[in-house]
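Okay, so here's just one chain, in structure tokens, the form predicted on its own.
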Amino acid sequence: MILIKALQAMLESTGLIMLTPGNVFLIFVGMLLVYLAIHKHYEPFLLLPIGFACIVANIPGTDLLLNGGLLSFFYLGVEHMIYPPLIFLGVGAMTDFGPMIANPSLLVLGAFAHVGIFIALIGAKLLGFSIFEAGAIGIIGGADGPMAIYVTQHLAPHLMAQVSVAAYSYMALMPLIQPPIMRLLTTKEERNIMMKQVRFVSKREKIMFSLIITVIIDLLLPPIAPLITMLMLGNLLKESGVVERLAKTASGEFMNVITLLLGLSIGSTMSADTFLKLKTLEIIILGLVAFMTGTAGGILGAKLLNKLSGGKINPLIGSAGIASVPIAARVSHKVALEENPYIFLIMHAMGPNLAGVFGTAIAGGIMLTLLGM
């Protein structure tokens, strides 16, 4: 009898007795994300920490998610919007805006590829979400994780788990989502178009670009000033050539630490009691629709530019108009290489890809301004 009571007490002290079917389901989801990161190499820097945190967030009794728990401390960086600007600092320090400056006509592809934002926003309203929730859901279509977190924290913080997980998961799964759409909407001849090398962009042009964009965006769209300011600061560190150690730190170890903390924070929101709801399924579907229609919009816009240019634009670069840098540009390049090993689109695709960053920022800034946030 004493032994049975001891065993019962031991069982009650573990998390097994509190484990729910929802917990088990999301533990397997987390394992799937880890599998995709390790075995399929789908953006492991994102999926590995997200998947691992999803697993531990659904193990009852650890107190990791409670106030004062380890993951709750990490999440403060999301709650107080610290991580998104710091991620933008690292992205700026890693980014060469030369391709966008060299061919400014491709900026329009960033606009075409953001049609998914508005389609998802309208779809969310039709499903009964509030205008604030719809704005947060729509920004998923911009394929910019930090911007999605930033806008959602302002408009609908209670949807942070669903929006951030959808945004980052679809960004990581772009190599699966985009290629079929790209091949469907382009002909073999279009995919084989070789584009001319972009012109050389001077160091002075790049420095002036960072300074001018900071002033213009911060003046016109104050709500997104923290993000654009840090993006341009990171780029200025890189292009100035006088603070190499700072540029390397921002784009290297510092970026890695923030990415790890952000991934763990996002994954920690996937606990069964908050994540397994009908709204989650609706948001995930709307996010997928946003990514697919955004990809299609970018390609159709590039096809139009190709006709206007007399056949000089490879429409595959249009899919890079969504903001995920440099994932979307790499996908455009990869699909082109599969068609013709002598076609190198990566630098051309970086133009619309970087335009997508500003497009998402502008769309988010407009939403925040119109909604009075």
Second form
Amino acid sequence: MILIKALQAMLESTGLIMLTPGNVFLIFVGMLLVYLAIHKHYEPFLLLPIGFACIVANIPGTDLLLNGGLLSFFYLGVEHMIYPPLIFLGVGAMTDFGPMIANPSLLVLGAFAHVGIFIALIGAKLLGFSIFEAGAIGIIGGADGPMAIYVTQHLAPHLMAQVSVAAYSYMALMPLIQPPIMRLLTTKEERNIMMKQVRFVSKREKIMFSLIITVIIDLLLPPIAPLITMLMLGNLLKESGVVERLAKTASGEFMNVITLLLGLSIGSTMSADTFLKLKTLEIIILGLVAFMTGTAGGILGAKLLNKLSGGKINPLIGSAGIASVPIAARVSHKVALEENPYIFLIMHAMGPNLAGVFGTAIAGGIMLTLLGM
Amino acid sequence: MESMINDTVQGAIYLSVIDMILLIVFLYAMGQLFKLFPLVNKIKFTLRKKGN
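What's the form predicted together with its partner chain like, now that we've got the form predicted on its own?
Zooming out: every chain and molecule, the one shown earlier first.
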């Protein structure tokens, strides 16, 4: 009798009796994310910790997610918007903005490729989301994970799990989403356009770039000052050449630690009670629409610039105007290479790709300002 | 700070149009600014020449 009671008490202390079918489903989703990261190499640095945390978040009975639990401490970095600017510091320290400075006429492609943000925003509003929720959903189309987290935390923190998972999943799937749209909207002739080599950008120009952009953006768009400040600080560390150790740390181990904490924090929000809702499906569909229309917008914008320049711009670089660096630029390069093995678009596509980083930040900053944040 | 945009479909359209236009203006202006960047190298050259 005592043995049965002891076993019953032990059973009650486990998570087994609290396990719901929703939990089981999301444990499988977490395992799928881990599989995609390991087997398919889809954004493994993010999908692996996200998937693992998703599994853990759906095991009831632990105090990991409760107030004071380990994952709840990690999540403070998202809640207080510490991780996105720190990720931007690392991105700045590892990025060469030369291709963007060298080809300023392509900067506007970073705007055309963001049309998806606004289509998703209007779509979300039509589906009954509030204007704040719609803004957070729209920003998925920027394909910039830290920016999506930053804007969502301001506008609709309760949608953090859905928005961040959609943003990072679609970023990982860009090599599958973009090419069919790129081929559909361009002719064989356009895909074969060879572009002129971009000019050399000096160290002095790159240093001036970080300083001038910090002053201008922080002055004009204060809501995104934390992100742009850290992005430009990271870039200044890299380009100055006098603090190599700091630049190496910011773009190396420090960035890895923040990426790990960010991935675990996002994955920990995927518990069945918050994630398994009709809204999640709607957000995931809207996110896909944002990515597809953004890609199309970028390609059509590049076609327009190609016409205006007298046929000097390969329209395939337009889709790189979506922020995700350097995935979108690599996709442009790969599609062109499949068409003609002598076309190397990577450096040309990096220009609009980097402009896309600023594009998402500026679009988000304007949105936050207009919505009174 | 209060929102300038109404929580309606019309508000969402206004927000999108204004944001898109301002985004194009911002990036175009940044592009124009970058066109001036090669001047930075010339300033350096002039200063060195004067120093000599």
